[in-house]
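Starting off, we have a lone chain in the form predicted alone, written out as structure tokens.
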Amino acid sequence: MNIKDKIQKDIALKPFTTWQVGGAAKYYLEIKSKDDLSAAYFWAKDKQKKIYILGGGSNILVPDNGVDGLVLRMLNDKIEVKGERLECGAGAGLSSAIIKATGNNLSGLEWASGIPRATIGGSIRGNAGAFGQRMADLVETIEAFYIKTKKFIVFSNRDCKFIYRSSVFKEKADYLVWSATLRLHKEKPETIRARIEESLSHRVRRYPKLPGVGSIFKNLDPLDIEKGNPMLMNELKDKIGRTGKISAGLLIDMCGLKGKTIGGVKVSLEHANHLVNTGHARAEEIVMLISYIKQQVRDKFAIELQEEIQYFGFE
């Protein structure tokens, strides 16, 4: 089949996203091929249409009035075990990839448990991590999509450039993550379970029910803080978390902003760097929200938020 034939119009994204809010896609591909993912590159060329990436929409914000493009959905989930090694796809749920690890005993994303809807690729994109852990610590290598000359290439650890939060595939816009080797290790069979229950139990806790992303922003080096607010960073010494960083939600929650509500969305009460959708939230009251987070923390801590989430489709 023709790609042109393949693609579908204005398909509703919301149900691909855990905040529930957003438009439609003017233009929709599956993909779950490469030969489709080059063929809908030179489409996208053809028609002067600019390409989103879809994953598990765990991580994006998409406006209201939808997007003006064509949206890519990954759907290459395919997962193999190799030794030590899972082979996944970029469209694998991340949530999948833990039930093969842990039925072969294998061991390292126990700290993903319970990240809702997550993908490979948005989660290697992304820097994903957690409890002091993060992709980062498992790829091993990468096969990537170079859109400028719509060839694969493979990429080591090294070549992906992993910084907290980012990759060379989030700073640049060149490659797209088509799929990943991970590099686990072997552990007894309880001691995975005991991990994934810490996990789960740990998010269960202290994170919201309502739809939302996850974290919001991102937290801080302690060293930019101390060059912004050194009195600030004196405060907060003994608050600094496994990972080095002190946690944007503990300024947010200082401003007094937990349960702070525009609209339809609201500064979760369980933790302060999520907002959730307490049912009928816009993406426009969404950027409302975080655009009056960011100017409350700069304007009592000289602190500048920076968003860890996408925006989608905004122009």
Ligand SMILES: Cc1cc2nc3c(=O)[nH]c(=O)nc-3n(C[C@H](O)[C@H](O)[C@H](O)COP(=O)(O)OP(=O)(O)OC[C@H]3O[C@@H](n4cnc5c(N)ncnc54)[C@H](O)[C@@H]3O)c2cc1C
Second form
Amino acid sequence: MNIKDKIQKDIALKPFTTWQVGGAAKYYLEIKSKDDLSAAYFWAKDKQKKIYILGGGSNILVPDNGVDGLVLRMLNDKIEVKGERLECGAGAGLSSAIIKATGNNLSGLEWASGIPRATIGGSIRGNAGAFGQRMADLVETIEAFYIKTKKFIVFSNRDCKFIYRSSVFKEKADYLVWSATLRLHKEKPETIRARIEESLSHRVRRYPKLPGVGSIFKNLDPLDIEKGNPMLMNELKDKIGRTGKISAGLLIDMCGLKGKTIGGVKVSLEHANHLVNTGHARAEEIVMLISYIKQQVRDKFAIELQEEIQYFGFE
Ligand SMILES: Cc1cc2nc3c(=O)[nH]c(=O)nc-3n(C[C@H](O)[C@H](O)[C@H](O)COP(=O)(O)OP(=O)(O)OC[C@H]3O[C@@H](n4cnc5c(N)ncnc54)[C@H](O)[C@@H]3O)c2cc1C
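The form predicted together with this ligand is what I want next, because the block you gave corresponds to the form predicted alone; please supply it.
Whole complex next, starting from this chain.
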């Protein structure tokens, strides 16, 4: 079938986001093959449409009036086990990868248990992590699509330039993640199960039940706090977490913002770095609450919070 016959129009994106917020994609295509991916880029170039890549929608905010462009939803979700390696399509769910790994006594991804809907591609782009571990520790190679040439290129772990919650795929919009080889290691099944349980129970205890997207803001580097506000850093010196960072949620909490509500969006009472949809949140209200939090933290501490979430199709 020709690519233009596969592209759908005016598809609601809300169900594809964990926040359950936002309007429709003007054009929408589910990507399962390399040919369709290339063809989509040629179509968009010809029609002068912008392309947006959608993974599991667990880290994005979609505007209320929708996305004026072509949204490609990554559904290349094959996972194969090769010895101690997992070969995963970018559209494969982290949770499916954990199930596959566990079934083969492979350890390394347990920290991600309980992150809903996230895909391998989205998690590599943002170098997702928890409990001191992150995707960068597991990636052996990435096959990426280079948008300029419409060719596929292999990246080593080093080429990916992973840093805290970022990678070359985030810094440069020229590439998208097509597939990944993750290097895990053999472990006793009971050890793997115990780590999964630990991650799940931590998330159940600490994280809100209402729809959200995980942490809104990046945690902070103590050196940056020290530069902007040495007195505050002195107060927080025993609050440095396992990742060497200071929790953004802590600063938001210190501003007394837990429970702060604008329309249908609220700062979670369980975790101040999470904003939850209490029913009918609008993207506009989320943007306002994010801006209010940043202003409060700036006024109180002279610290600038930076979003971890991605604004999807706002420009
Ligand atoms: C309850 C909850 C808990 C969470 N806990 C954590 C946590 O512990 N640690 C953590 O790091 N995150 C956490 N998150 C955030 C989120 O799950 C991760 O950031 C996840 O990796 C995003 O993956 P995704 O597939 O949903 O990406 P999406 O939200 O779909 O997209 C995120 C960004 O990646 C881009 N993208 C998606 N796929 C690709 C691709 N193949 N190639 C290039 N770009 C792509 C999108 O264009 C977008 O800019 C949590 C979220 C929720 C809802």
